[in-house]
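One chain comes next, on its own, written as structure tokens: the form predicted on its own.
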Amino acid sequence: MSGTGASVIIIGAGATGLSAGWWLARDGVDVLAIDRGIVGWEASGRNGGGCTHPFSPLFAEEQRLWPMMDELLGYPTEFRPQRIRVAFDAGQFARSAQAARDAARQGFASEVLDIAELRRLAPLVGDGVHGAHLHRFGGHANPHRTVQAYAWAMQDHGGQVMQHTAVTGFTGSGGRVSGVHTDRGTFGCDHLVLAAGPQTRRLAALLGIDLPMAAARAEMIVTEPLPLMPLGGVDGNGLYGRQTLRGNLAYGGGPHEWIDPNGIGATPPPSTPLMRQIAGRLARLLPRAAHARVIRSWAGIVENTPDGRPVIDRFGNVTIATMSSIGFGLSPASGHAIRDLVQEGACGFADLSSLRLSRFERLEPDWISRQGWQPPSGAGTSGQAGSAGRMLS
């Protein structure tokens, strides 16, 4: 590498990018994370904090790492183990049972809760429950504290974070990227990691890589503090979230409001119709908290692939990671996987073949409209990455 830059440049200072930067920096790699905003300002700092993904090939590593992340990073994440998943009908209960079976195949236990035990562990739950599972795996953490912990720990190991810096293009030849152009200058690199959330598709297109994804608003609401439940991680009724250590309920969940990521600023405002809808469903999930006031809300932007699964893949000296709305919980493991791809060319602890981009080679060009994921204005509905000249082969 020559000139100003780093051996590895990561575009995106969310949980995935910062975790990858921390894993690389702790190996002694010269790494620079660049973000158009501040760390964790979009989806990574604006989610329910769940750490429970038994359907992912990264699940076993996710579960191994989360209980030790405070010690590894040297900063608090507020991780708390275990989750309760409440079902209001047979279909919801079947999906929860499938998650339990997926985890059981990997050595993780769950159990069906009777109503008395459910009320003991989560006393804010009310009547009308079809059933509930206690997953003795997974858990939740504080997204804001965790993202900041990644950033500080990365810097402690010599990594750099550059905020408020927009990427405008790339320099490269022979199928390799050698520089990143920004509004603050050009930075050279030996390897590039794209982990820029909804902007990953646009940036990949500049390299000639067609990455199918659609962007949506992710909204959260937070209530005033309530007495702490014995187990603060309770999902259900289409919602995900947690009770914070102060007692607030922080929850979000669909339906998604599909947007054009290029037509909205770095700080998307909350959407009042979605906020009311989330509050109503939370009152059904936890009716003994229905009296609590909603004291704040926020929105972020999440990216979604056609099948809802991440893409983690390497093309020459470029590694792409788009996590399809589940990046925070998987971040300890995805950062480790990206470190392996950058340093070794392949992941050493999990089979990532199901996360390769090539699975979308026969995707219909109009896949976004087929799935009904169009922004209300109809803007940004093309499923194609664009006509940018190919830099990578």
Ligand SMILES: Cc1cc2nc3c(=O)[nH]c(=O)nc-3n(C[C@H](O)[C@H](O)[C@H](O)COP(=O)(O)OP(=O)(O)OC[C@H]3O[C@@H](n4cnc5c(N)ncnc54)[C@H](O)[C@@H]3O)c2cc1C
Given for the second form:
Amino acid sequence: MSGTGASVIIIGAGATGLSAGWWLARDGVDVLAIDRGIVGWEASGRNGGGCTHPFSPLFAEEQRLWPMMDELLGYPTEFRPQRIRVAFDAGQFARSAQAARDAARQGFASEVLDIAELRRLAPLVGDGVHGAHLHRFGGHANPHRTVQAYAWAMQDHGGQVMQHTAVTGFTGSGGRVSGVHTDRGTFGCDHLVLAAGPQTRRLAALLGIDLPMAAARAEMIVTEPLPLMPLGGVDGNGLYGRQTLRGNLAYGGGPHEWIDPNGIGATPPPSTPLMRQIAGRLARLLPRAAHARVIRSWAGIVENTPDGRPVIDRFGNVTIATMSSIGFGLSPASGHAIRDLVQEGACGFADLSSLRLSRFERLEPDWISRQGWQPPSGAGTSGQAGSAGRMLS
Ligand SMILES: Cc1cc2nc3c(=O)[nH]c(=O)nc-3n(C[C@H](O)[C@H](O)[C@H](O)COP(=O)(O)OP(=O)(O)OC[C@H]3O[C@@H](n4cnc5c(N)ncnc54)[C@H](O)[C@@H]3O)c2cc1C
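Output block for the form predicted together with the named molecule, input the form predicted on its own:
What follows is the entire complex, opening with the chain shown before.
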């Protein structure tokens, strides 16, 4: 690419865009990631850190890569393997067993824990447990460390990251994008990657691509540090999260508040009702931590497609990736897939046909209200908990 720009421009310096940028830079590609804020400021730096998605076609690659990421990136992600899923009723246990079966089909083991073994691995668990699985796959990592590691590693390979630069539009002809307009000038490119989280829909629309997505607020709370459990990845009771290496419990989950992503800034404030709800669920999941004080909380915006699965697809010289609320854990694999789409035109290690945009061709125009995903009145400013949606995983 000659002049100002790069061979590949990526919009969005979250986990998806930065992982793709790192994979491309490792190949020697001249790549530039542009973000309107700073690295990982949105969902990628605000999530639960879970890396356990057995229902995804990217699962095998997610599991292959995470244990190697510190070494591959050259910076720590704080990845810790394995996951315990605690169930408080038969329905929760059945869902956890389904995840175990999905993973078993792909060669990953799980086991049912007896109460003594559960207490040994997760001493903060209390009574009233219906059952629990130990998934000998998956795990969790530190989102902040991970996004920063991607950015540094991408730069180590010659890639560039441009922060505080908002993309406003595109130029191109014959179905190809050749220029990216920003509030700091126009940058030329041979290939464009759209990985702008909840804003991907709006940017894709500027290219004439209809990407069905709805945005929702999700929140996390963090407790003061507690003694480290032998296994820090304990999910259940509608919660996802982890114990940090310092001992804090960092958890999220509960009803989504559906929002208009254009009506709220990139840093939505947390809301007290959701925080209370998460704290209540956490006290049931880990009763021996019920006395711990909540010392931090924040909100983030998750991007959701109608079926809860990512869209990773290529249209001419544009590759689109929106991860539908599971993009942190999948990021090592989604970046690899984006690299393959950009460089080879197809993913070389997984069948991504179930992630194509064309699966939504027959979607009803009013699909958001049919799903019950309407923002509450006054969305974007109220901070109230809205209609209940599915949990993150
Ligand atoms: C509270 C919470 C908990 C979660 N828990 C988990 C979990 O445990 N496991 C998991 O796998 N996932 C989880 N997720 C979901 C996960 O965080 C997201 O799916 C993932 O981070 C998406 O990454 P991304 O890079 O695609 O998008 P984002 O992180 O949203 O990044 C998009 C970037 O694009 C930039 N951008 C937007 N518009 C423009 C523009 N016009 N110009 C330039 N830049 C622009 C933004 O500034 C942003 O930095 C959670 C999310 C939240 C909020």
